[in-house]
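A lone chain, given as structure tokens: the form predicted on its own.
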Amino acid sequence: MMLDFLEYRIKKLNNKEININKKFIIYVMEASQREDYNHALEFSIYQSNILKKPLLVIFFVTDKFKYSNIRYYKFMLEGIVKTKYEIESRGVKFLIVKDTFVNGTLNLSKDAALIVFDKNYLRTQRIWRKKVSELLDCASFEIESDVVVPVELISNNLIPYAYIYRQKLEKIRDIFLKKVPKLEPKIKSIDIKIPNYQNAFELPSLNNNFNILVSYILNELNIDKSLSTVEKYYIGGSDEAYKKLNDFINNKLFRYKEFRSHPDKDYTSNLSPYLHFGQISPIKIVMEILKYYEINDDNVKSFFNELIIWRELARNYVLFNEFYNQYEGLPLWAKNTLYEHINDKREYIYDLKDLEEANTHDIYWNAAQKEMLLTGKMHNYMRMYWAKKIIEWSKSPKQAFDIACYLNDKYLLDGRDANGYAGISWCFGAFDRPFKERNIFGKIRYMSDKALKNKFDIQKYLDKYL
């Protein structure tokens, strides 16, 4: 009988049974790059122990991917340098393996009885799982680990708003509020040796000096080493998100609601970069905060409204939007509305570069991005003006949101996420309501800089960043 924990967050990727036959159980890790609170290793292991074979924990890393470049890849690997080290202390041989996702899942599953993936809710993600479960020998499993609630059990079509979102989900969010608990691998795999491969990397034993591993990995890619990195603002590891939770919980959460639309007050929970590479569980970040406060609490509410209902409305987004990070995916009466201020005149254009180098006349989008350049972050009050902003800059709304992606993609520890691009399609009337028509937005909600004055202490924002 299944483990409960793990109730409907299982899908069977393609029609293979079991192969009894083969050597190992192997889970290919992506999205949830943690040891605790993570679904799909204790899936595996429970597997592992059922079928009485040894598992095996891959990560492979590649220097193929779009915008590969050493400020994100990085923050990661701090975290899974980390995560192999936690996961082989249990006994589970974990390999670091420089592959892609599909050649190197085909190459291992020679010997495996079965494979399990966590999911990931991004179109690429998807078809690497889907054509690897095609191609494969075994079965295939998808294990939903990184929301509190299955997102396609919420809806297996795209939810427009908000609202709708929490209505569902509220109905049955607290059955899913339950412990991962540990499971004990009865089949040590640590010891054992891989015939045939050889691209993974051999991590020497440096006392857990982490940072010297990262370098050697590092050092053997072929990615931008021009950017900055951001350790000064944010280290990667569940260790590092877990300090982060912390002071959430005992400096931040009581004033949360009051002040989390201030970007001059440090009150956010800055916990995005982590569950972007999947170092925490939201499930996680909700059953600690739950040990200090009700459910029903204001800050608590403020703060579950975005880490539960935005956040897992966004992977919905993604997963039934086919344009999720295209100006095309936009709704229809928003594309028409910007298409009708197309040639309206615009006081200023800027170019990528300018807007890349923060080189514009407003100093209050100048800091915003300096802050994305700096910390590898952004307040979220402020990334709706930055973006809001880029559609008044641009000579066209398809150029702006083309823009937005490129630098959220670029330079964000928490870009090239499902949370980033419904946050950009929102600037551009996603989720949205049409109001006041104006000058080149249309319907599209305006934000001014006389917003930012009034709302918060502007003058303490700039001069962190500028």
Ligand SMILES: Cc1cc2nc3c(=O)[nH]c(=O)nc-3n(C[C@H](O)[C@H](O)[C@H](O)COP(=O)(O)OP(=O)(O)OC[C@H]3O[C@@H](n4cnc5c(N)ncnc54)[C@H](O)[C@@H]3O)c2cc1C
Contents of the next structure:
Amino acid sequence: MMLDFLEYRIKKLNNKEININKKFIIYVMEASQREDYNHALEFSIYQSNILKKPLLVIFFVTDKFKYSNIRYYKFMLEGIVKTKYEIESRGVKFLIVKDTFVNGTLNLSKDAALIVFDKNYLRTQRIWRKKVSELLDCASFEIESDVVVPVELISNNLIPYAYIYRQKLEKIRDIFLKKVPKLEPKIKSIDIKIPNYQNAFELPSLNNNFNILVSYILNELNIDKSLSTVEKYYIGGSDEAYKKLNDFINNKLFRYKEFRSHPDKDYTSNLSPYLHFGQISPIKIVMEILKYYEINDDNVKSFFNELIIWRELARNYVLFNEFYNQYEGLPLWAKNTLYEHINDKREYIYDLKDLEEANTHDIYWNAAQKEMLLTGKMHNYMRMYWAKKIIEWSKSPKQAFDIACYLNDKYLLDGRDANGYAGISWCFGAFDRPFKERNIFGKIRYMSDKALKNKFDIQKYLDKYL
Ligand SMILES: Cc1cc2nc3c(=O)[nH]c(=O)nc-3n(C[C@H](O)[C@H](O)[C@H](O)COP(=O)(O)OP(=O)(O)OC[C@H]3O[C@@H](n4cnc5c(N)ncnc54)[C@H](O)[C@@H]3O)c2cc1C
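Any chance you could show the form predicted in complex with the ligand after that form predicted on its own?
What follows is the entire complex, opening with the chain shown before.
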């Protein structure tokens, strides 16, 4: 196949034909918010070239999304305005439109020969694509650009353990380590006037004064603006993601295996916010690392285990577990053992407010919560401790699950992600095995503050956030 980088990544979502009488090819960008290493964008350019029709790329922004708040919208829009600039530099018009995904796409489809979506594994976003595709009267395609190995190629069932996913994935992984070429759009759409998309933001012509453009859009949105923004720690955009990636490759990866679980140090990539919004491609990360490291290097293996195995297993989890973001979705043995201990005495019980305000007796936990409030991210090792303690201090495990999801989705830049639902579920027994039975937790793995003290310099971590 000439476009072999697209192999196994193209799915037709309806049985409609390409409508050759219509004006445009339309790519509705949602999951993969980038110009570089974007399979959906290159597929759309390819279609534009063979059908000889101009391509429009559209990004819908709405204030009606779950927990829409200024912290993550700012980060997302910092990425989007730069992506608009980069895509328009290739001669392709990019519109930012205030509308919902479904309404906006249907509205635009009047002029579409075909519509392209990028793949998102989460339920709501899957439903959007399905609903629109049924209502369209032109062909729609979904292009996978979110993972290294397309998830449905590994299995069409829920995979309960990482080792099984690893075994299956490693057999075929290397055929997916391919560069994504940049195709030249033969027809430039950049100067086309598009009169009937009233909700498109008429951005001031400030070229690349990205901060002003972001403020301009944020002003138009009725979202929760009470949260602090976190630009001191994370600025959105593929350029920022590449800076983090370079820093990781040059200064951290060589000690990743040893220090990845040391929250007092900073040896992880900090790429999760960028991966969450699709501002960087996981394949790009892999390809960059392999320019400098052997694939069998121990640190690389350890990093790819997180970036590829655990991240893609999380996508399998949300695709094949209908209740992935609910307590009901946990494995039966885990729910049974937690239920058997539902009446165990809890030494401390905290409600959402206490937890949200980092107001517990446990200074380690408070520090982790403060890291989340302050920076929009939390170290992986502390996330485990954080969720385990919410189980210990809540009236019921179900309430604990809901509180963990709520805080995770509200405050973390990388929240509302398959990784979050899988990570929280892991703390409640998913992907894990039974341990020795104990109070409250039953056979679910327990974590103590002693484990923190033994593993790393906890005082150094406290000093950063308390
Ligand atoms: C309770 C709990 C909640 C979590 N919530 C989220 C969340 O909302 N969003 C999120 O992206 N991750 C979540 N994780 C997974 C993990 O903690 C973060 O992905 C990681 O801390 C991100 O930091 P990093 O980019 O520096 O990681 P690195 O160690 O540099 O890893 C690189 C990438 O691999 C992926 N990755 C790493 N660890 C995991 C993991 N355990 N599961 C799946 N993918 C992983 C991430 O995409 C990460 O960016 C959660 C874990 C737990 C235990």
